[in-house]
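A single chain comes next, written as C-alpha cells; it is the form predicted on its own.
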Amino acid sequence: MTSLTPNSAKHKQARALKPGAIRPAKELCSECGLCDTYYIHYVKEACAFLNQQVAKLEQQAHGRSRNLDNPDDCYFGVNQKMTAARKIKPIEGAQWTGIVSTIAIEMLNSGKVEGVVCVQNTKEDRFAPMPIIARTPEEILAARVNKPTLSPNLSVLEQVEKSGMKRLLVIGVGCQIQALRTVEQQLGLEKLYVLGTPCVDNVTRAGLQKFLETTSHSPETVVHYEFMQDFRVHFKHEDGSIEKVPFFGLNTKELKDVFAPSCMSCFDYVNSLADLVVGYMGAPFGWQWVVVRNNKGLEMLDMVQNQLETQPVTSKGDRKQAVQQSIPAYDQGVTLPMWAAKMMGVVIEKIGPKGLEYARFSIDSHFTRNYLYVKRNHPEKLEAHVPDYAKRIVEQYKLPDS
C-alpha cells in the first residue's frame, strides 16, 4: 500500500497516464482525472473502484463514520442537519435555482478560498466537460448546469499545487471526492472545502447521445435533463420548454448498457465525503435537498443563508413495494407502452414516496441494481467493494438469481 505521508515528494516523480492508456481500474474507471496527474502515484489507495474506504474517509473528513443503526445515517451518510432550500432570487440559466453556484461565488468573493474547481463545457459541445480552477464569479457562472457525462475534475490538481494556492473549494461527485480525500494532505493546502452533488448514472459522451436520441423528441435542442421526483425525466430545451418522459416508458432494453460501468458499480449516490451536499432527491418538487455533514459544510451554508428560502425535510409514503417490483422489471428490460407509462406515473406521483422516502426509493433502486451488476460482472470484488451500509439496504429485498 502506498504511504500517504504529508508533503511527500514521491508523487512528483510519477507521470500521468497518456491519453488512451488503460487505466488502473480498467473498465470500472470513472475518469475522475486523478490518473491524468502525477497523483496517479496514489491511485491504488485513492481510486473508489480499486479500494472502497468510505467508512475510513468519513472518520477523516467528518470526525466519525456513519451509524448503521441510525436509518438517516445509513441512507444519507454522516450529517449535522438536512433541509430543503431554494434561492429567493434564482440565477438565470441555472439548472435549479443556483444554490451551488451562489455558494461558490460567496466563498470566492469573501476570500475564504482563492479558487474553485468546477466544470465548464467546451465551446464545441454543451455536454462535454471542461474542468477548470475558477478565480472569478464569471468563471463560476459559466460552469452552471450539470454535465451528465464522466468528467475528469481532478485533472486540475497539479495546477493547484503549482499555483501556490492555499485555500480551495472543490465541487464534485462521490468517486472524485473519495480520490480527493485520499490525496488531500498532498496538495499543500491550508484549507480545503468540498461541495458535493448526489450523482448516479453518468455516461460517456457517446452514451449520452444514445440516451438523448432514444428518449427525447428533440435531442439536438436539449440543454439539460434530470430524473425527477415526479417519476419523469425532465428535458429542458433551448426554447425554454420542458419535455417530460415517464420513467416507466424508457426503452430499458436499449438503455441498459448506456450507463458507465463505474456508475453501475457505485454505492456513493449521496456523496458521503463532501462537507456539504446539494441535490434534489430528498426535497419537494422545485426545492433542493441540502445535507450539512460537518462544520465546514455549515460554514458554507451560512454564507448564503440570507439568500435562501428554507423548509424542513419531510417524508411520506412507502417505497418498498415499488422498489421490489422495479428490480425484475429493470433486470428483464421491461418497457411499458407510453399510455400505460404515463398512467402509472400519474398514480405513483399521487400515492408514491415523497421527500426523504423518495430519496430512499432512488437509493434502494440503484443499490439493488448495482449490487447485481457487481455480483454478476465482478464477483471477486463483491465483498470488499460493497460498503456495509449498502449491504444493509440491499438485504431488505429479494434479488433475482444470478
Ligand SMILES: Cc1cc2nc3c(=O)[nH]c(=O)nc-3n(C[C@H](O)[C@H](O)[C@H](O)COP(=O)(O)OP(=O)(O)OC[C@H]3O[C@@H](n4cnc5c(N)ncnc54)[C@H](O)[C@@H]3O)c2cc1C
Given for the second form:
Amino acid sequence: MTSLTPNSAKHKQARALKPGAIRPAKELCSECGLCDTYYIHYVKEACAFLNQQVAKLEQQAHGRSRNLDNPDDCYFGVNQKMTAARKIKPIEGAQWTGIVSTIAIEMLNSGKVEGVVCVQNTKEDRFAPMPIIARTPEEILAARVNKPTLSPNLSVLEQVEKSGMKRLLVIGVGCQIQALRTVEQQLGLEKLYVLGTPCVDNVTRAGLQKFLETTSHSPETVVHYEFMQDFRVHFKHEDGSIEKVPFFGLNTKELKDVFAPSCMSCFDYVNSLADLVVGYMGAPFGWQWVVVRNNKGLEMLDMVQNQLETQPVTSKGDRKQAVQQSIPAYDQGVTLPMWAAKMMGVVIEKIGPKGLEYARFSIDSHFTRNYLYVKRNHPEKLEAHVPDYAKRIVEQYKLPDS
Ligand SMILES: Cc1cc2nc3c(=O)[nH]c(=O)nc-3n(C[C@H](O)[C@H](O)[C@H](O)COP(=O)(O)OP(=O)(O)OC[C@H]3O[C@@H](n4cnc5c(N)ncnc54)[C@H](O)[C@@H]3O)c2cc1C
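In place of the form predicted on its own, output the structure of the form predicted in complex with the ligand.
After this comes the whole thing, all chains and molecules, with the earlier chain placed first.
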C-alpha cells in the first residue's frame, strides 16, 4: 500500500523548479531535491515540511507505525533490532567506519540493486553536495563521508525513471526519505531499498562556512566533523589531526541562525522511514549505531555481517536534568568561557548519559529546541507538524511560556 497511486503521465508534464526559485515550503525547504524534478507534482503530499505524515508512512514502509507506549519505539522508531557495530577493517576517509558505503557496495556487487543514490562532493568544494546514481563501487566510495550541508539527493530521481532501472538503493536523511516514500510508487521500480542515517542541525553551504569560521581554529583545513558522544565537536583536519571543541563552549549567540530553518523544524532525527539506519549516537564512542526497521533492513545488514564486529546496545545515566538545564541556556544564548566549557565537558563525559541514554539526551535537546522554534515562528503549523511521538517527548520538560 502506498499513499499515491501511479500517475506517471501527469507528473511527467510537471516542470521542475528553476535553481533559485522560491520553493513550495518557502524558508522551511530542506532542499531535498524533489522540486528539482517533475515529481514536484506531488510536493504538497510529499514534502516533510508541508505535510507531516510519519505514522502513515511508517505503516506503509514497515507494516506498522510506532507504539508510543513502548519507550524504544517512541524514541527510535519502528525497530526489529538495534546493535552497536564497527567495521573490522574501517574504510579510510569514511565518516565513521564506512558501514554505509560497505552495504551499498555489497548491494551493488550482489546484483540486488542496479544503482545507488548517494552524494559525492563537487570538484571545487569538498563540502558542496553532488548527488549521483552510482553504478560502480568506486562511485559509491567517492561518496563516502558526510557532506554536512542540505543536499538535493532526490534531484536524480527523474534519471532513475528514465534509465529504466528496476532495483535501486537510496541513501539519505529523514526529510529526503519522507519525500521518497511518498513518491515511491511513481518511480517504476520493482524493488527499492532505503539506507538512512540520522540527521540533525544541517546547514546551507554559507551556514557551514560560518560554523567552521566561528568554531574551528583552522576552518579551511577541516575535512570532516561530528558532534560526538563525549560532548565535544571533533574536527578532523587535512593533516589527520583532531581538534576538539566542547559543546558548552560553542558561540551559541553567533550560531543561533546558522542551522537551516528546516532542521530547526525537524522531528525526524532518527530517519523513521528508512529500512535500515546507521548512525552513532546510541553506540559507545568509536562504534556505530545500527537500527533495523524491517526485513529489507535485515537483508542489508546480513550482507555485511561478516565484515563487522558487534556488541549489544547499552544505556547508562539519566539525561533529564541535563536536558532541562540546557533549554534556557540555549534559549538565552549562554556561552561559557572556554576553560569552564572544557571542565564541564570533562565532568559530563564522566558522569553523563551513555549509549541509548545519550541518544535520548540528543533527541530530547533537539526536539524541545525545535518545538519552541516552530511554536514561535510557525504557530499555525505546530499542531499538525509535530508528530505525536515528539509531543510525548517534549511533554516531559518545562518549556518557557513564550
Ligand atoms: C548531515 C548529517 C548529520 C548527521 N547527524 C547525525 C547525528 O546527529 N547522530 C547520529 O547518530 N548520526 C548522524 N549522522 C550519521 C553519521 O554521521 C554517519 O553518516 C553514519 O554513521 C554513517 O557513517 P559511515 O562511516 O558508515 O558512512 P560513509 O560510509 O562515510 O557514508 C556516508 C554516506 O552518507 C551519504 N551522505 C553524506 N552527506 C549526506 C547528506 N548531506 N544528505 C544525505 N546523505 C548524505 C553519502 O552518500 C554516503 O553514502 C549524520 C549524517 C549526516 C549526513
